[in-house]
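Quick heads-up: it's one chain on its own, the form predicted alone, in structure tokens.
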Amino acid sequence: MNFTYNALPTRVIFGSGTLSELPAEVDRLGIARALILTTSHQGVGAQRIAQLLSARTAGVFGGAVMHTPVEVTDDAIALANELRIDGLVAIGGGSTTGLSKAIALRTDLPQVVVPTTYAGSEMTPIIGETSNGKKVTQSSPRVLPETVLYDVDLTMTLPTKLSGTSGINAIAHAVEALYAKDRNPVVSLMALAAIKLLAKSLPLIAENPLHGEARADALQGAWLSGICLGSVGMALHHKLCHTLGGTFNLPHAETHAVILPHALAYNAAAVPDVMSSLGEALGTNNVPLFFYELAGRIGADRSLHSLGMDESGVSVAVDEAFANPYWNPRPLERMEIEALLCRAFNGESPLAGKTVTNKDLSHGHAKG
């Protein structure tokens, strides 16, 4: 096997109470003059991390939403010009770190990110941008946080539902590194370690919430697929949801959690040695399945239409998904596609390995 291997240089920290290193790392970094990034939910740890790093703080910016439209980025850095900063720490999920590295690539700003949920981006150079409803993505090192700073006490107070949802996302990652285009055995490994501690731990959290060792291994999970992310391409399941979210402005974590199942049963034939892995991984013959009641037993939605997609989105997407396509292991079929879609939308277990007929292309009958 033939493979090429880029190592990503972010520096990690990781463990419980961590983040009273946040101020050490600052001074690391030679930021004197940080603007703190959080959305309006996590105004409580924004202003913890600007007690934390007192006279360091130069101000807090609340506005991140999730897609990381520009007209919120161009915002922000009119406020990061009028403050004269020097560095951007970022609290919160996904749409926090989207914000803070769409600052970077524009400004090449050091960023510190301090995760909160599962979604793993802080460990790419990826960034997806949204604008006049298309959702845009794109790679560069000026995205790459310079440090990222996972604290497991943080998570503890994350609702279980986002808390499952975040981390079918992250393990969408992984499971799409395990047949990139460019795959290699090192992220296959933290792939397959990934699903492993995702799919035992998001249902203790769901049980349990103040789980610490379930919390922990989530966590560490998020981590090992975000590396995933950032070091090999992505496929159907990740076009679908930037399709899906950029479009219909559908929540990230819970579109990652209806897709996964029917785009890894789509493409089940066609990666046998990737399903029979992650069969003998997760002890199931069903893969696709699997992670559909795994949906279940967290609590998410698991139909498009339960996010707030109208029927007519549909063909929309369908026609979307086939608009610069990614690569994916098997080639792009219309009327599977569709099928895959309206399955989706309808909230139906994934249909793998079964042949599509016109049944499965009607799309009015969700489950929720």
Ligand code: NAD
Given for the second form:
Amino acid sequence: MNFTYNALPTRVIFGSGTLSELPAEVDRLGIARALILTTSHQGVGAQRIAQLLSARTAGVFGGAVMHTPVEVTDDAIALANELRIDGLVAIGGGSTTGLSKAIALRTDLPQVVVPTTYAGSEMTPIIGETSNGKKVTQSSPRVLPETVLYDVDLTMTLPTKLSGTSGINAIAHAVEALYAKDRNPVVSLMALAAIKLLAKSLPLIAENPLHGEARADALQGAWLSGICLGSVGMALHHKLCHTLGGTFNLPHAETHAVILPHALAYNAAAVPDVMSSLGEALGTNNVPLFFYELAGRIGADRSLHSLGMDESGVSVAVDEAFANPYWNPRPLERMEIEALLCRAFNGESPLAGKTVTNKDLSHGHAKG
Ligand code: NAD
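For comparison with the form predicted alone, provide the form predicted in complex with the ligand.
So here's everything in the complex, that chain up top.
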């Protein structure tokens, strides 16, 4: 098999208590006046960083929100100019990282990102921004953070349910990397490792959010999944989630948790090799059902209805999904996609329709 592999150049620091390395990291990048970015919910974390960086802290901007609205970016850049900053330190999930990337896109300022969810944005050169109600995504090496500092301790406060859905968001990056058009052996290795780490750790976190080993496994899985997302193209699952998130403003991680089993059931028969590898890694002969049950075990909502979508949205989402489709291993069939979204809307099992048969799902790895 021919392939092209592009390594992403971000420096990664991983562990427990690694936040103490932040001042040295900021110095290494030559940042003397940092703007600290976060959401309104994570002010305590931002203040902790402000104290840690002491004289290197120029200010704090706590207005990051989901989907990176350009008005918020404009406000942050106005503050950055006023404070004459020379670098960014972001603490939070994908929303905060998105704001940092949007500022870097316009200013080329160096970024240190301290992720506190499993979304994986910190490892990708991708930035999605919302303007006039429309989200537009682009890829640029300018937005890739110089340093990503993962501190497992900072994920302990991530609410239990969000930990589970954010973890499935990460699994979805790795799953789609396995059947990406531009997949390659390095990324596939990372993807399988990530899926194993997350599938093992997420139920443990659901039982005990302070489970240190499970939190470390989940964060390591999220890091690897982020590399997958940044390295190869995504397919039907991500297209549907972007469409649903963008059109109906559905919550990001929660939407991924609902859609993954259904998108995988749709693609299963077209990627028997991937289903076989996943079945082996997870110890199941029914991978879509495994992820449907995982979502149940971690307490995620399993229907689009429960996320606040109206039933009339199904046909709108189908139209959107066909308007500008991503490459997918199985060609898109309108009636099948509509049936998939109906099942997801109702929270039915991914096997409730006829898309996948047991024969499709069994490739000699039946393990119960
Ligand atoms: P988020 O960043 O919006 O975080 C959700 C909420 O949890 C926020 O209120 C946040 O403050 C809070 N939170 C985060 N970490 C916490 C912690 N450890 N303890 C307590 N509270 C915590 O959600 P997300 O799912 O991480 O990110 C979603 C956004 O990221 C979306 O806009 C999505 O499009 C984007 N995203 C982009 C990429 C990319 O590559 N460009 C990849 C993944 C996600």
